[in-house]
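Just the one chain here, the form predicted on its own, laid out as structure tokens.
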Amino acid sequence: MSKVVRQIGFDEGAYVAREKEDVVVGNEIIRHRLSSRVIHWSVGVSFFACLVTGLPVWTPVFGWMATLVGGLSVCRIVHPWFGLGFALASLAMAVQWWGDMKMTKEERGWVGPKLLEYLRDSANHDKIGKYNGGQKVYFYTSKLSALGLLVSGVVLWFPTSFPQWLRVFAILLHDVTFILFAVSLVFHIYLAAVAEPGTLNSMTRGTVSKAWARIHHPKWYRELMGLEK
């Protein structure tokens, strides 16, 4: 996504904020334009809409989840239709966010000993651009979720179609990844909502502070004011 690095009025950058991203507006900037954040949420809400249908399926542990849906058989009948939901959503979310996700050479060590280090905000932080590169690696372990999720979803949607060894399979498969994707959701949100204040307000008006984007991503801020090299 290209930058537009100028500075506009507040009137305008109401406009902008639906159109355009990456906008100065008086000593907010605008991070996420509108589809960005419509398509955000529909991931999350038919993510949740699949967490809602399809836990009483999995274990009668959370069988009280069906009564706000209508009962059991409904689950079973709905939960494949918000899942394909999630997959065009997440598809949707992954082309528009992939030419910022590209990994930069100081951000293709973030697995593992970096993890620790990204919850604190400190790894390579002189050169965190818009997206730091524990955002980038969720962006892409969570795309491949919602493909292991649709994949052995479709194995379980129509279970004679395929062979038992495949259903078995199919069955870790979307246990495995969903347990995955849901502990990593949970420090999705924490970090979103909680480890660095400003950050939901992102998703929700689209904008940011300058001094929130010039302490958790200084390079993009840096790059926004014309302050790069």
Given for the second form:
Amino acid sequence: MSKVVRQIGFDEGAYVAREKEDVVVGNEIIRHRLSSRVIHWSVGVSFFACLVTGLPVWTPVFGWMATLVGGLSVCRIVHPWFGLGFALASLAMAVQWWGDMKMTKEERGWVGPKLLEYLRDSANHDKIGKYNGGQKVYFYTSKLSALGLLVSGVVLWFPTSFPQWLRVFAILLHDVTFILFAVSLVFHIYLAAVAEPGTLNSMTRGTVSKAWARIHHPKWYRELMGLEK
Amino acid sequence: MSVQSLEIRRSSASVWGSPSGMRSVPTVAKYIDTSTCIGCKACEVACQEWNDLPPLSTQQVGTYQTLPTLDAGFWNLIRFDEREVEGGLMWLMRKDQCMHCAEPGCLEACPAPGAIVQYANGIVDVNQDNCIGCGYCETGCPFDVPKFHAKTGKMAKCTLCVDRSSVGLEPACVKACPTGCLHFGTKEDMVALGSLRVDQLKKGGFTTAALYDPQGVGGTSVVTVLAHAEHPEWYGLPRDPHVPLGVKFWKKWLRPIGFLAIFGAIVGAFGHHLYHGNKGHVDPGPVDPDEPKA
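What would the structure be for the form predicted in complex with its partner chain, rather than the form predicted on its own?
Below: every chain and molecule of the assembly, starting with the one above.
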């Protein structure tokens, strides 16, 4: 990228991050290229559209949210379409990230004790690559939830076309997958936007600092810096 | 349409109805005697007329039955069925309609506040104003009664002529019935009438006759005399109707559990941050000579 004509205010990091990731630019590392970020925020925005139009139907406690879109009847009409958008965006995400999300045997421990170690700051980070086991578990949780929400959502969208037992099952599946996803999403947002400063930047501008990479993803850092033996 | 003069005992997606406890209203019921129904369909016509429901095209289903099932524009359907019993032929007719359950599954499943209400007198009614056409009521109903308007998706069903019964008139179908197989009054009186008729039938040789008032849904405000009560399915009635377990589990357990789980996660995240602070706030320092300090 050194051939680029540098003007005052030229943001080389953001420029490189349009198409490339896993490259070092000055003091920064490109973590998510533009297409990944667009896909991520498509999933995020469509999910929150679903949330605002779905929660008022889930329980009247959140009935006030319905006024944001013009009432509960509007929720019933638009929620399935937002859901379809969420499913499509999730599919794109699954395709985009699939290769990065292969889990090693060790990483399977993140389903249980390793996650707690991580939250207690007592985990050994040394072998963590671009994604840690927790992120991979979250990836599979969210994609599985998206599948469950889509399948049950189609049944709930056209209730008169399906037998009663299937509609009952769909209501339960839609709820279980939503709860599963919502709980894990709380921690996803917390860790990314609050608890680990510098992380949110990787999904907005696309870059992280070298220090961030070395703290949270040391193996990935060493690979990119050519330090991995 | 909600009826001003009637208090609401229960309302969908709401904690309370509007019972003030000031008024004492008896639970009402419709009595249907399948053994004296002659299948004349006067009740069907009266229902359409009183409720301003335009005529629908009939569908031939191999019997005299007007339509295969109830419809958003057809709330009262005489079902015709033929059964061979001990070498003889039984021609069974039953007036199908909303059963007005004491514990209505439609109301329990409905997510729209006030879309389905149960009045103090036991009548279960739909407020189309509030209905969002999601179809959950159909999932909660053990009798396959809720039907939806093709264009709006809104649910419609028998109101037990609440506009008539709330001012002391009998429902239109009862008014029209020529054989006296339909009656309307307090639930107590209708159950007593049913027992009388069941005794008569038993003496007449129908030893298994009984009054269909299923307790699985807390009893219904439509009680039906069946000559062959050991086979309610012959009349298109479920043997032991109850609100689907999944719907009850969903409302009573899964939803509160989910609510707590999500809020628990939010509280947990806050707590984690209060206790542990930021993760990775330590500057690791340079690891190789070329690396500038971040």
